[in-house]
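A lone chain, given as structure tokens: the form predicted alone.
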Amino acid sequence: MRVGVLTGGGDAPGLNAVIRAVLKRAEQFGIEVIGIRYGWAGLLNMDTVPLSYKDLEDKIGEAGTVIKTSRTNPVKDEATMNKCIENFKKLGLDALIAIGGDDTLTAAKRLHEAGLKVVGVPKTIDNDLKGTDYTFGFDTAVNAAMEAIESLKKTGEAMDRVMVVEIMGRHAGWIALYSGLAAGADLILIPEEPFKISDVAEFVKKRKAEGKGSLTIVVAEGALIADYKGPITKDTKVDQYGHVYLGGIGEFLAKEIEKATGFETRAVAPAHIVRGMSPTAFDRVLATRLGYAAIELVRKGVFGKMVALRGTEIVSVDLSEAVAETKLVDKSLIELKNALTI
């Protein structure tokens, strides 16, 4: 049997910790594995690499990923469809093991829906992928952006600043809401809710007032302004996928504070620094669980379907499912979220 393995979209802790389970189960099975390198694009462009667990043994800590990523959209016309489905038979597959997130893993569902034999693992360092109760990356990603955080209230408190801190979420404020609410942020605003500028501007006056010198405002980078078209954008570029490239609403929200209020305010974004840490212990072993059950599925036979994380056990999910719609974080979270912030 040979199987390719891909890594599609953003990078995210735990990648070569799925990989490496994958290769370690793949031999004790006499299955051979390949890399399918740049994602989507390695199956387009038939750049490929063989893999053996020995490549990856020390790897299982290693941020990134070893077969490199990309967001090539391998389904945006019916002649990309039927290259990948032609370039899938031509490697002599017999299955392939897509990691990813939504866009990943939606194009890993219509190309199961034209042939191909295909399993997904859930990834994004967001979490907001429906039918996993965690994806792998998440942890990493709460836990640099917590520290990030907590050093920027320090340096906010020497000179008595408000800190604008802009968190990675596209349509999800999980990063945002779990990293503000353990560094103990004084305002966390994320997509779920839409906010007001004057508020903002209101509760930094009425925080200041009350004698707070230093404010710390988490924001999730795709948070939507009430009367405000769309989210904020540095620019109008937008990914294969049809995304637009998000960022700037820290600083424009920076502005906005310091003009309406007087104080001195300033605005940081730590972005791509909590995808490239290395994995928490919580990931790794997250990862390898969702590696080993995925080579599992391929071994059993059962295509069209995504390994989850279903309270404390491993599980598979249809790709349908899994991409039917976005995971918002919880109302019961948001309570809690406004209730120990506003």
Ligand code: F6P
Given for the second form:
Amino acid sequence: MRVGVLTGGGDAPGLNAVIRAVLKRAEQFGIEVIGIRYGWAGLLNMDTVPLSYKDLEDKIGEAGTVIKTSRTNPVKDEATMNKCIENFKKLGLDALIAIGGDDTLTAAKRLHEAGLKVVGVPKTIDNDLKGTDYTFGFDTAVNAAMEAIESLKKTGEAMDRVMVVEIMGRHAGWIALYSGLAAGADLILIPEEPFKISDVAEFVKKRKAEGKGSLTIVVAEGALIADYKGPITKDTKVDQYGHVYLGGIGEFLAKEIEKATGFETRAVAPAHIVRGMSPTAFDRVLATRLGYAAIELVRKGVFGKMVALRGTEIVSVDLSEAVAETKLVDKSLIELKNALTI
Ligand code: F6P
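Alternative state: the form predicted together with 6-O-phosphono-beta-D-fructofuranose (F6P), after the form predicted alone:
Next comes the full complex, this chain leading.
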């Protein structure tokens, strides 16, 4: 049996741990595994690499992905879809393990419907994929973001400043909410709750009047300002899935706060730094369990599924269920956030 494995979309800490587990389990059953490089681009260009467990053995704690990744969309038209199916056959593959987030797995679902034997593994630091309780990479990103916020809180305190920290999170505010709560931020702004600049300014004035010397405000990069058209972007360019390049809301907000309140304000965006950290133990173990489960599905000949964490169990769910909608932050967590911050 010959199995291809690819990693698609933005990298997440734990990708190498998944591949490592896939290889270990595959070798126990004499299954050959090849890496398809740069995500779906590798399938379109037949860019592959042989993989063996010994190459990954010592990489459980390494961020990034040894087989590279990209945001290539293989289902953007019929020609690319057909090319994928043709190349899958040319490579002599019996199955494909696609490790990715919403975009990669939506493509996997469509290719499965077109006949490809695919198993999905959920990955995104954003944790916004339905069908799984957590994605690996999220815990690492949260811990890295928490440390960044705590550090900025300290320098903010020393100079009585308002510190605005912009944290990754395109459609959902999971990382901002978890890291902000864990670091004791004063205010956390997430895409799920559009906010008014005037409300933030009033909040700053009120807390300052109450005697708080410095304030820390966490804002998710995809947070929305009420009455403003869409998220703040760095660029008008879009990727192959039509996503704009987000970024800049922190700077924007900091300027507005300083203008409205007169308090010195600084903005910092840890951005990709939270994506390249060595995976936490939680993410390493989750990634390992998912890699193992993916090979089990391949061995059983079960395709069109995504392996997932539900409670403490690893289960499999239909790819169509996993990509049906974005997993936004729960209402109960938003209530908790609002009770503990505002
Ligand atoms: O992979 C998810 C993510 O990290 C988002 O939080 C962020 O908006 C995006 O990727 C950044 O993408 P890129 O690495 O292509 O700039």
